[in-house]
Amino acid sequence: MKKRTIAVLGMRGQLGTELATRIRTRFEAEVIGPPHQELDLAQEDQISAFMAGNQFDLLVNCTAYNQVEAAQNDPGPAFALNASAVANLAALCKKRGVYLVHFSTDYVFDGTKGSPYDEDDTPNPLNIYGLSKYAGEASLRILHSRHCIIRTSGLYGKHRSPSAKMNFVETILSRVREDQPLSVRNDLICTPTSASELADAACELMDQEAVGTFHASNSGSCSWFDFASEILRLEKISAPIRSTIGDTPTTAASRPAYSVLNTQKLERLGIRLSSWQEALARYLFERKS
């Protein structure tokens, strides 16, 4: 019997290499997935090619600009990769009746709602990140019937490509070794995300062949100062913090003040997430092994 083979874009990132793993493993097949410097998913005619080369019935796209501040300065290299270059895998994949699972964020709403957020409610971008994201979104429910979008948000996990920026909680851990100051927003409430668990839960959906919009994320909620105190509690380390309200000066981008995603469209699949602290603390207890 043949090997299946699956694509995954963005597989040296810091999801990409959680799904890569799990993939390969749970589905018994060939990873695919070209570094960056080999694909450069803006351009399309790249992305011709490296569908015509390769043979594969599940594409998985963990590709995305997620330099917040930088996209609301410079739109077009987010439009071109989190927009423009969804549109073109969504075209190829239904040309090839590729399934295409793609991530996005819970930076596609505003914020304003007040309670978890459901799949169907509707997006109202704040900032030029998620309005590109929401852009991605669009193009391929318009081109492609055969996908499955995952939403999350918060993510970190313990991969990262060389050129990532560190996630949250390295960045918290980092600013303690160097004895710099902690200053972290109270007033952003969201549900920071295991890249370890999201990977788990992507395959959950992959393996049933789910199609439409899910989201998943651990469970409950906190503020980025919530969570960056838990990290120093779990951590025993007693540096000060200083909890912040509001944009500063340098910050261009606003962000939604309440973007909680609600899961019961994944649970009721029968996958369910632990909890923030839970994925936290598993986490801190893992890279340290």
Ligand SMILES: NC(=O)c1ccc[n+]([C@@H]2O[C@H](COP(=O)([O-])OP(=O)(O)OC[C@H]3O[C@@H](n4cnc5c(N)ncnc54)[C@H](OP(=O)(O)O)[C@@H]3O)[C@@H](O)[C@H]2O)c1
Second form
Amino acid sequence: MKKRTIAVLGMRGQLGTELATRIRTRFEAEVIGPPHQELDLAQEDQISAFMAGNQFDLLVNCTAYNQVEAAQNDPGPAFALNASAVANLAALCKKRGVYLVHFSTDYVFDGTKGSPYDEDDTPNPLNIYGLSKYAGEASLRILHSRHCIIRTSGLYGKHRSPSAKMNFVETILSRVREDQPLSVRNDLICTPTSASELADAACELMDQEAVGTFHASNSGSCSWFDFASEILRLEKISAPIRSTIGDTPTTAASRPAYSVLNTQKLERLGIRLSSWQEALARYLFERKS
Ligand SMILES: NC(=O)c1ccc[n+]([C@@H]2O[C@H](COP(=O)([O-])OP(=O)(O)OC[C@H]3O[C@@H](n4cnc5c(N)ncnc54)[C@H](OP(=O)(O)O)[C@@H]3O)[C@@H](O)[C@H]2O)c1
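Switch from the form predicted alone, shown above, to the form predicted together with the ligand and output its structure.
The next block holds the full complex; its first chain is the one shown before.
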């Protein structure tokens, strides 16, 4: 029997690496997906050439322009990848009858709801990154009904793509190693999410060919200060952390104060991620092995 072919874009990112590995084993599929240097999704002609030159019936887009601060000062790259590229992929997937799985963010919300956000709550992004991701979601919904949009938050994973900055956990641990002071926001509440667990959940959704928008994060919630404190506690490090509130003069992008995602829709499909504390403990254990 011919192996199924699944395209994964952004295969060297935190999530893309985890997903590509799982897709290979779970779906016994051949995974294709050129790296950024060979396929720049910001170039429409390169997307068309990739789609024309390859056969697959499922495309998973794990690419993103995630630099929240840089996007605020220069929106072009964020919109090129997070919005225009998604619209181009959606139009071509529709033409070819390809099921498209895409990822988005809690930053589409403004954080004023005060309770976990449902999938159909109205987005109102506070920054350019969130706006560009929302534009990508909206284009996909309009252009191609056979899609699955998975929103997540506070993602961290053991793989780091060449252009990405260190994830939050590694940033905290490296600052401690270098004896640098730790100051962490205590007024921004979300749910840190393990890329490895998110990849498992995404595979489940793909298996069920789920259509629509889904929130997928670990369970529970915390501030970034709580998250940093738990990293140090689990690592038995006794460095002081200063709890901070509010933007600094150098912060360009506003962030939602409370962007916890309600994951009940996912749970109704039988998919449940562990608590953020358990997922963090597992990450810290596995990074040492
Ligand atoms: N990170 C978070 O905290 C977070 C939070 C909420 C939601 N999300 C969403 O989760 C998804 C996965 O994020 P992630 O953290 O895994 O991202 P990531 O580690 O930064 O990986 C992004 C990938 O996109 C590729 N890429 C960047 N620009 C490209 C371009 N112009 N053309 C082709 N490929 C390009 C990167 O390749 P190179 O490195 O080679 O450039 C990399 O492989 C994204 O949709 C993101 O918006 C992330």
